[in-house]
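Presented as structure tokens, the chain that follows is alone, the form predicted alone.
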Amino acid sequence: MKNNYENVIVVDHPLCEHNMSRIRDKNAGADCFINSLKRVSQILIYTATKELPLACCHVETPVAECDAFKINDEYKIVFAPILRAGLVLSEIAKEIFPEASIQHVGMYRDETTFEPVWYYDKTPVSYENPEKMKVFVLDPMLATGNSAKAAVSLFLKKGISIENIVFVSVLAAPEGLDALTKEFSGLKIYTAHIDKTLNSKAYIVPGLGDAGDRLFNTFEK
């Protein structure tokens, strides 16, 4: 789908392809459906990470002194996974940026209304310097976007902008990037592909079905 949104991202990477068939294919099994999500996760979190601040520092290498750069540690990165499917997410972020913070919120979705129901919430009562902070949101689908914003809304409560809030999702659907947009114009999403739509379930279409029931092997017998 055309991709329509300003401050949405949609990474063009063949890679990204190349998983996402694998992670759609029902007839996956467990191991292809998680390492392939995995490397979707991964090239997500390199690009939304891309404009993380940068501080110069001088290091000696065994040959010379030189200038180089590093992460900006006047900033706190967080990553806060939505459970139980942004766990796979966080799992690449921790690899990727072992100095991280990992803050988990826990929500599932009423089956009926559509509207997350908290369970979890590993976040600080409030934060020392909100403004010195970047906060990855992570959620493998973004279907009504309910979840999603009340896991942004989460963060701007405690003090942190919008400008230092990021959303990703490996699927979007555009019922929840409307509500999402709509919701937090400044906000900035990262996502793999968007889709058509959502069903009469708020299951996304053509989607990949329920990424913590498949990641987890949770399926009703």
Given for the second form:
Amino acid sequence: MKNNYENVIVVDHPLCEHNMSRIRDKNAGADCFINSLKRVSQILIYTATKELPLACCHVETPVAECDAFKINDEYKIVFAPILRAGLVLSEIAKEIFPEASIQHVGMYRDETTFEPVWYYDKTPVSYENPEKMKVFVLDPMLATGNSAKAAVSLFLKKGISIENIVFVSVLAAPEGLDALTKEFSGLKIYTAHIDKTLNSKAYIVPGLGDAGDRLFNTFEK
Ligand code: URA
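Structure of the form predicted together with uracil (URA) (previous: the form predicted alone):
Starting with the chain above, the whole complex follows.
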């Protein structure tokens, strides 16, 4: 689907639309919300990984030998979910890519400044071969872009080039896309929808509410 950003890819699939309508619905029950979010996550992970490099291989079918392609295992694939809502995307990614490394990054946002506060980082101190890595940073909600910027910066500091980093979100606000694309030209961003704006509490409008609370049922009374 066309949009105004050079490196932003909005996935285009009827199943994505169908499930997005369920996710957005405030009356969707927990089952419906989680399952629909997983379906959208599947489409996003398949789409965001479509440029992974392939390598030729040779296989023997029960009938004959033939040439085939597999994902080039010279590249290490890393999925980095931003806790906690990013877990829904990494769960799906791990099903599709069992060999991938899941490197959690934990940040919560300060509710007054909206700045990210780090509390967990499961990335190694350094990477042996950063030029042979493909990193997918996962967060269903790209709102202000502050957590996204912090996570992408972490991988850049560890030597991974922007061409080898991809950001995956379910919903993106223009404010977050502006911030991320301005800071990192060349960063590819995949999302299911671009929404209108943020409200005064930095929630995406119309959005879907608090993704973490809806996933983990942690609403305060
Ligand atoms: N995080 C959420 O869970 N929802 C928003 O709308 C913005 C950030």
